[in-house]
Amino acid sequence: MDLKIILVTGANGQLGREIKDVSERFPQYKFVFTNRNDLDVAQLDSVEKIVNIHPDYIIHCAAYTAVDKAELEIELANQNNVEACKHLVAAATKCQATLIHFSSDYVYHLVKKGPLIESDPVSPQSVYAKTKRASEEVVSTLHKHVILRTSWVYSKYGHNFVNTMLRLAESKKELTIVGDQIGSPTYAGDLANATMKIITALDTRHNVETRYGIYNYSNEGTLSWFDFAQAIFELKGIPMVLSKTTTAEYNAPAPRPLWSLMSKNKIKQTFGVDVPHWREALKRCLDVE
């Protein structure tokens, strides 16, 4: 018997090297990492090269994430969140296969007095807020997707808060950090773990025809960007001095949400997702006790 394919898009990013990581565990798939270089999305052929590998699952980890040079590079961030949704939507059709997406806390942009649900309303303000809620509405076309959404992604792989932290460090005995938004960070890991945990869920499971869908993920517990700073130096015995500032005085050139913090309990309920506290996946992405 063949096995199953599951195709992974952006697989030089830092959910896509958690992934594979992760796919040793899953020797009952086969996995096609690709990058852009292999297969560009935001392009129209990439339609063709994606039902040529006819995959199963998609796991759509490509995506323009540069918050703030999105408001200036406006086209850009469209065809590469937006665009490149139609193509692996198209392409997904043409395999049957589904599609699983990754979505933004930005897309909501709320303050309410407890955690994010997936039927609250949603308010992008930024650019990349608006081209991720597009890239949802594409999605949410094909009937066979699932689509996490998710906040303050970081992993040992790439470019993200823990990694910037640690190499400021180097350098800088002061930082001054932001206080007041507050969510909870997402270990690529964990969030890789999930994402397989979903697929083999639809695979072996009845009824997966109401699982699909939008659903929150990040880590367990509620910070800020600050006590994230300030986590990081003591879990790796940094000496630093940290202070605080507010988003306002802070001034980025793209809008931010100040309260990200997501219900989890859908993902969980449905598919029996484990969701580690954000200390505990922390220690487990520095290798620290």
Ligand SMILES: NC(=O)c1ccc[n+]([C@@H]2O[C@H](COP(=O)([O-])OP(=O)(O)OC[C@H]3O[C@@H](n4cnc5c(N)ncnc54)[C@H](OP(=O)(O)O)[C@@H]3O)[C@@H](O)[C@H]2O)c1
Given for the second form:
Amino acid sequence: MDLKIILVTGANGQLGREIKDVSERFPQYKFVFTNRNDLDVAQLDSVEKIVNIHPDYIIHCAAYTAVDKAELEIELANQNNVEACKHLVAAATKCQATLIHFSSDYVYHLVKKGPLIESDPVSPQSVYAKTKRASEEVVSTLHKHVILRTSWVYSKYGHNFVNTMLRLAESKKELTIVGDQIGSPTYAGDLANATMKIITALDTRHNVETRYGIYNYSNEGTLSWFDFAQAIFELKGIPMVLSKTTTAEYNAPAPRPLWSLMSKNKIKQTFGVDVPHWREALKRCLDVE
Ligand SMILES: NC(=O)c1ccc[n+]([C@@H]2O[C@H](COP(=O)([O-])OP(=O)(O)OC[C@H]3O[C@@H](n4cnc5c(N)ncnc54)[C@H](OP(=O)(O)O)[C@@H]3O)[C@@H](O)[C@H]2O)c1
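Provide the structure of the form predicted in complex with the ligand, given the form predicted alone shown above.
Now the full complex is given, and it begins with the chain already shown.
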């Protein structure tokens, strides 16, 4: 019997590499990992290349993720995040494939009393956030789609807050970290597990029609970037003097939401996805007890 094919785009990014790691536990699928060199999703020829692979599922990890640079590289961000999704939707339509896409908590940009839920209004502010919202609209035109809104993604691979903190600790004894953005980080290893749980659940074909749509996913718990930095250094046993700053003082080129905490109830109830607490996830990423 032919194995079902799962095509992964952007396989050299942090989520793509975590998907590769968890794929070893799913021998019932044939994984095809692609990166910018063999499948540049911003190019029109990507449609034909994907159709030739004829996937049953596409895990679309490729994205333009340089949030601050995007304020100046508007066209590039648009090409890689929005036009690319048009190519994927065209290819998925031809193959009747299911598209798993990733978006961002930045699309909400809403301060509210409780966790953000999927039906809350969206109000993306930065160029990056606007491209991610536009990508959701494109992907939603495909019937068989799942969009995972995620936040503060980190992994042992690639560029992220955890690796930046560890790198800075090699040369600095004091750091100033933003303390007024509240949310929960996402360990890309857990996001990869959640993605595979969704694919295997969709594959069982029970009530599949009602399961397509948008879902939040981050780790459980509530904290600021300052709290996150403190935990990283504490768990690694690195002495570091930390002081707090505000989003306004830090003044990054792209606006950041102050409230990024998302409810994970919908994804837990629909797919039975496991959502570990952020501290336990961080320990696994750092490989500490
Ligand atoms: N990182 C976060 O904090 C965060 C937060 C919320 C949502 N997300 C979303 O989560 C998803 C995964 O993000 P991530 O953190 O794994 O990103 P990442 O580490 O930046 O990886 C993205 C990968 O996509 C590749 N790529 C970009 N444009 C491409 C193209 N046209 N064709 C093929 N490959 C291309 C990049 O290659 P190059 O290195 O060659 O550019 C890179 O390997 C993205 O949709 C992102 O928007 C991320």
